[in-house]
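One chain is shown next in structure tokens, namely the form predicted on its own.
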Amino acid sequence: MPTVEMERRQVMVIGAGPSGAIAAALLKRKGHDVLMIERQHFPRFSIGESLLSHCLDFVEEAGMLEAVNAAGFQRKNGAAFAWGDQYSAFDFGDTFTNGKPTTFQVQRADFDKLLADQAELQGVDVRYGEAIVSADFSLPKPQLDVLREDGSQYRVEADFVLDASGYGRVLPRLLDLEAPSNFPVRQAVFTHVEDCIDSPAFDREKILITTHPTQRDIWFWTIPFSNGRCSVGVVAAAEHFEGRTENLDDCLRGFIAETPSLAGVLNNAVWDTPARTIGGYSANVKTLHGPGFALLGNAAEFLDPVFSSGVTIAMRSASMAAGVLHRQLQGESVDWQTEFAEPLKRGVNTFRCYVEGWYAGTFQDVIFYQGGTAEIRRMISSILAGYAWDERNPFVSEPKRRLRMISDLCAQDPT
């Protein structure tokens, strides 16, 4: 048998994303010994464009504000929603939680760039072009095969592997810990538009999420970028999607087209860039760690794009990760359920009642309600822009409940 190649490290990170650079930079600050491995090259396309006010919370604490700041991404202070002639929109500098007031709309392909940058400029090790094909758990410590792009293999042996890989979801392929999402199975058509939007109404420091006219569960993403583009989505169950034609451009201009307040925004719009879509996004697992391992973002779950919480949670989960696997390099006892998954499944869970909210309507009625005191429009700016670990707050700390009593409340009034 030939003798395989074996390297040796404390911490080994799967993928490069937002969530893998995260993690790997705080570990490397505090001392620990650092590789990242990601399949892809960067910069390389992604979605998941427009970031909420908690994610820099993490770009923060990872010491790489500075260099996003600089980076001339798209300023961005909150979120508008339209549906008909209705318009709500909300302010991130005016929320229950003292967060953040403004966050950035980001071209992915350059942002993940910048933050895995930034992790190898704090010394942690990132090889690109690389592949993980086999992981063995059973051993002492975790051995990973790693498949480079010229054909030749290495193992390397870790103390601890953090799986970042996004929708690669290396691990819970390889480990068979894939389990099925709770949520219908919907499809996002999108691309990126040169907008020349001339229209006054239209706030370029905003998410705009425009709902279809007659199917409230059809619902439009509009992101705008400070060099004059826009992302532009789509997301619909698969239902709608019959009969359509398959050409995805035609596609996601006829769904716009059915939209007038949306058709109007885009109306100059040039259409330069041949759409993309993905499809059965939404996934889960049957456990966020193991011996040797935890799982990060969308490796772990991902649930949709409406509120854009995927790289929040992915930015968390790193966070609370990081923190958990300093201690326990350190030699102290940790215990990951209750201070890693349970923690984390709070704020997602969260997440999850306003998303199923809002394809049953009700948070949407909650969002256009114009009748709703000051106080609880800050609490639902809080969620929207990211803080839903805030349990102070009485919209995270009793979602479904809270969230039944507005929408009762809204319903009574004719107005």
Ligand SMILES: Cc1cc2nc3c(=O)[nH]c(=O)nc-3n(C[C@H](O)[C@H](O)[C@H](O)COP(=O)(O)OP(=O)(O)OC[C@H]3O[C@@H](n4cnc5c(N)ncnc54)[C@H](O)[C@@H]3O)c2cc1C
Given for the second form:
Amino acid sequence: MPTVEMERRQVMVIGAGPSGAIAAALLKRKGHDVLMIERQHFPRFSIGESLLSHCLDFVEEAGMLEAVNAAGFQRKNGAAFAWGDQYSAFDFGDTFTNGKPTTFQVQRADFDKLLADQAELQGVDVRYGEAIVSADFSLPKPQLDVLREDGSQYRVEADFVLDASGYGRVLPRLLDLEAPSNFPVRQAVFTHVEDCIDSPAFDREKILITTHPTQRDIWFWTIPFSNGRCSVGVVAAAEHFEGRTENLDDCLRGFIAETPSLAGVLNNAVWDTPARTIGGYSANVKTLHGPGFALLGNAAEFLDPVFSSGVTIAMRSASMAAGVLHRQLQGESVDWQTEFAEPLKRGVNTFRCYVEGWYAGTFQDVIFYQGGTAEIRRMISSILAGYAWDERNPFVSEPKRRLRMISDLCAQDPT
Ligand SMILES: Cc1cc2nc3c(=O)[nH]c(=O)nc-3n(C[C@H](O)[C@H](O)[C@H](O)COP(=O)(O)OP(=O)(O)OC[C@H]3O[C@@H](n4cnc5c(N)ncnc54)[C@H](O)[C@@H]3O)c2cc1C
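What would the structure be for the form predicted together with this ligand, given that what you showed me was the form predicted on its own?
All chains and molecules follow, beginning with the one already shown.
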């Protein structure tokens, strides 16, 4: 038997996306030894380009805000929604929770590279082009096998493993932790265009979410970047793609052509990049932690893209896990369930309630309702800005009841 090359480390992070980079940097800043292994080479394409205000709180905590501010990304100050001739805009500067008034819309290839580089600058050991291929958690300390691009392998023994592998879902697959999502299978088709938008009414500082005129569970994102380009995508349940062309560019443009307000916005766009697709992305797990590991970001649960909450949840999970793990590594006794999984889930479940309401149409009614008070709009705006863990906000502490109350009000007063 050939001897296996063995390395001993304190913390191992799988994946260098937003959750991995933030967790790795936070732990390094607290004085721990951190190895982060990434399968791909950066910059690499990733979807998820519209950020929420709350995610910048974690970028700041990880000492990366200055670099992100200086990178020239498109500033974002809110979210706008359009359906037929209805339009409703929410301002992140006017929220119930006193958070950051602006955030960014980012090309993820650049953003993720910047975060990973910042983590490396802070002393995290980052390795690209290497993939975790197996894991053994039955030993006193976890051991993981890493495959290099030249086909060679080595083993890492770590005190603790944070799985930030996103859609790779490394530990959920290897440890049989996968659980089905409650959401139906949906698919997104998207591209980047030279947008050439000349409409003065179009606000480049907001994501535009447009609902299909007749099928309200089909929606589009338009995410402007600072270089005159836009990310454009459609999201629909799998059955809405049946009978449509398999050519992704034609499929996307077909959906847009059915939606006059969006077709108007993109009238002059130059479609210069082949469309891509991703489907069945909603996922869940049986547990967020176990002896020697915790799951971060999309490696744990992914809900739905509609409120751009993915990167914020990923970074929030990274920050919370880094805090608990730091205390554990210092010899304190910690409870991952009550200090990490349960509080994290509370905010995720708030988003879940509004995602369900979005597809049922009730939350869309609330969004377009113009008769509510300014205070109610501020509470909703707060959630859209990512502050879904602030239990002082009644729309966070009792989302189902509040959503029902307001949608009943909208039904009685359809102004
Ligand atoms: C259609 C769509 C639109 C979206 N839009 C938005 C949006 O506008 N805003 C938003 O906030 N979120 C959005 N999201 C969600 C967002 O993409 C994710 O939530 C976010 O990228 C999660 O970050 P992460 O760090 O958990 O994982 P990722 O960003 O996926 O990073 C995981 C990393 O792990 C690496 N990896 C995987 N397997 C291995 C392995 N075996 N070994 C080593 N490395 C590995 C991968 O290469 C990758 O770099 C969207 C999602 C979808 C599907």
